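In C-alpha cells, one chain follows: the form predicted on its own.
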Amino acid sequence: MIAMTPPMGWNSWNTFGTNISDALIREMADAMVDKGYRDAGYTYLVIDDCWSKRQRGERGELVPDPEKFPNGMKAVADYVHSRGLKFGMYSCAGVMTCGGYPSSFGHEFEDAAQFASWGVDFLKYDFCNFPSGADCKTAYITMSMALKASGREILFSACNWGQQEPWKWMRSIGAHMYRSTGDIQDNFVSFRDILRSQLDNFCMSGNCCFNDIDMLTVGMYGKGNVALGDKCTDSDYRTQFGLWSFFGVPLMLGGDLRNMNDFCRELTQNRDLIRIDQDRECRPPYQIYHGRPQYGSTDWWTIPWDSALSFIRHLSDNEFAIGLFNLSDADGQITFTFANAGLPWQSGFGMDLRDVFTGEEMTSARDYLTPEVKAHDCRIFIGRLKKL
C-alpha cells in the first residue's frame, strides 16, 4: 500500500522553478543517495511545473521540453530508479499549470496513462487555472480515478492550496496527502501561519492520506525560488523541520541537497525527528493549555501566549514526544504541564525523557517542564512513562 506514513522526498520547485534540467535531476539523484538522504527514508524525487512544452503535441499528448529534458521523461525516471529512488512529476487540475504550460483538465485519463508509461511513482496534482465553471471535488476524484486505471500504482499528492475544506474530503476520494495551505516562502513568518492554520486539522491525517503544509525550506538561506522576506536562521530551520515532524506530515525536502550544510544535512537526518513523523500509528499531537499566572506582573511572561505552544504525541511501542515550540521573537519559558497529559501528579507516574537534538536525558520529570526555549526554537523530546 502507498503511503502508510507520511511521505518523504525532495522537490524541485522551492529552490529551482523553472530552472530544471536532466542533468539537475541526475546530480539531485546522485546527491539523495551519496549523502545519506535516501537511506533515511526520503525516497520520492519530485520534478515540479515547467518541464513540458508550450503546447501539447499532435495526438494530444504531454512534450516534454526537448532544451530541459532532451532524452525524454522515461530516461529520467530509468536514472531515478537506478539509485533506488522514486520518481515524481507535477501537473494540473486546471487547464494550464501554474507556470502557463499544458494541463489535464480534460485530460486525465490520457496524461495518467502517459505518466504510468514513464515510470511515474508519484503525482503532484496543483490548482491553478482552474475553471471557474467546475467543480474542484469532481476534478479531483477524476485523476484519482485515472491514476487507478493507469495500471501502476502512483501516489496522488493532491494540492488544492486548502480550497473546500480538502481535510473533509481528500480521503475519502483517493488522494494520499493533500496540501491545506498556500505556497511556502523561505521565512519564519511564512512556515509560522502556516502552522498555525492547521493546528485543527492535522487530527485528519492517517495511515494513507495526510495533510501536506507544503515542502519545506531548511537550507535555502534566502537563495532560491521562493526566498521572499526575511533569510531564514539555523534555528528557524530547526524549528521549522521540528513543526513538519512532529506533526506528521510529509517531508518533501526543498533545499539543494548537493549543497546543504552540515547542519542542515544533520537536522533533516535527525534519526529520532524522522522516527517521531514516521510513527506507524500516525497519531496527530494533542496541545497542551495551561493558565495565565494569576498574581502580579506579568512583566516576565515574555513569549505573547499564542506563540507558546506546548503537545503531546502519542507514538507507537509505548513511547511518547513532547514538543515546546517558541514562534515569538523573544527567549523564554515554556509551561508543560503533565496533568493536562493525563499525569497528574497523584498517578504515580512520570516520563523518563530525552532531548532529540542534544541526547541530553531527564530522568523522573513529573508535574510539569519549564525549560528555557530560545526565539524562534523549539525543544523536543521522546519519552516513557516511569513509576515513581
The other form holds:
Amino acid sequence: MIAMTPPMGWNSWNTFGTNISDALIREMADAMVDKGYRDAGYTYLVIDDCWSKRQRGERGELVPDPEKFPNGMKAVADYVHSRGLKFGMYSCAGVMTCGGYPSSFGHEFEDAAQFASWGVDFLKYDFCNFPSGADCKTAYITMSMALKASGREILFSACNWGQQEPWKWMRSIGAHMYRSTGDIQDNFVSFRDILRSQLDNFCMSGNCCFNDIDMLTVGMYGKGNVALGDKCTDSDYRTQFGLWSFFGVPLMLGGDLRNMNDFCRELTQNRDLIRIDQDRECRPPYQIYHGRPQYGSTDWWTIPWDSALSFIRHLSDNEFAIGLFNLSDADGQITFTFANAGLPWQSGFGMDLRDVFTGEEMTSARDYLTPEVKAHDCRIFIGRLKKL
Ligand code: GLA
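Here we have the form predicted on its own; I need the corresponding form predicted in complex with ligand GLA.
What follows is the whole complex; the chain from before opens it.
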C-alpha cells in the first residue's frame, strides 16, 4: 500500500520551471541524501512539466528532450533509485501540458505503460488544455486505471486545481493526493489564502488520499519560477511549513535543496512537525472557536478575529498537537481555550506541552494559552494529557 501517510518529496517546478536536466536531477537526488532530507522522510523526487520533446515520437510515444535528458529517462530513474529515493514524473489530462508539451488525453494507457517501463513511482497529472467537451472525472479515473494496469505501483497525484470539488470524488477514483487549489506563489498572501480556502475540506483528507495544497516554497526567498509578490521572511516560512505539517498534507518541497539555508533546512526537517504531519491516524485538526470579542470595545484585540486561528489535533499514541496561527499583519495574542478542546477546569486535567520550534517544555498547562504571536507567525506545541 502506498500513501498511508501524506507523501513527502521534492518537485522541480517551483524553483526551476522549464530549466530542468539530467544533471540537475542527479544533483538534487544527491542533495536529498547528503543533506538529510531522505532520512527525514522526503523520498519522492518529481520532475514536473517541460521534460519532453514538443512532439510525440513515431510510435506515438513521449520522448524525453535529448538536450535536457541526453541519457533518456530510465537512466535518471535508475540514478534516483540508486540513492534510495523514488522517482516521479508529470503529465496532463488535457491535450497539451501547461507548458505546451504532449500530454496524455487519449493516450493514458500507452503513457502509463511507458512511465512504468522507466521505473516511475509517482505521476503528477495536471489539467491544462482539457477539451471543453470532455469529462474531468472520466479523464482522472481513466489515468488511475491506466496506472493500475501498468503493473507498477505508481502514486497518482491528481492535479485539477480544485475543479468539481475533488475532495468529494478523487478518493473514490483511486487518486492518492489531489490538488485542491490554484498554483501557489512564493508570498504569504498566496499560501495563507490557499490554506484558508481548504479549512472545510480537510475532513475529507486522510489515509491513502490527501488534500494537496501545493508544493512548498520554503527557502525560495523570491528566487525561482513562482516568485511573485512580497518576498517571504523566515516567519512567513515557519508559518507555511507549520500550516502544511499541522494540517497533515503532502510535503513536497520546492526550494533548491542543494543550497537551502540552515533555518529552512532545519525547519523542513523538524522532527516534531514531521511527526505531526505523518501521524498514522491522519485526523484533521479541530478548530477552537473563540468567536468575536464580547466586550464592546475591540481595541485590545489587535488580530482580526478571523486571522487568529487556533486548533487542536488528535494524534496517535495519546499525543496532541496545538497550533496557533497569526495570519494577520499585526502582532498580538492568540487564545487557546482548553475547555473548548474538551478539557474544562473541572476535569482536573491539563497538558504537558513542548514548543516544537524552541523545544521549551511547558508543564501542566490548563485553562488558556494566550501567547504573543507575531504577525505572520505561529506557535505549535506537541503534548500529552496531565492529571493536575
Ligand atoms: C500547473 C500546475 C503547476 C505546475 C505547472 C506546470 O500550473 O498547477 O503545479 O505543474 O502547471 O506547467
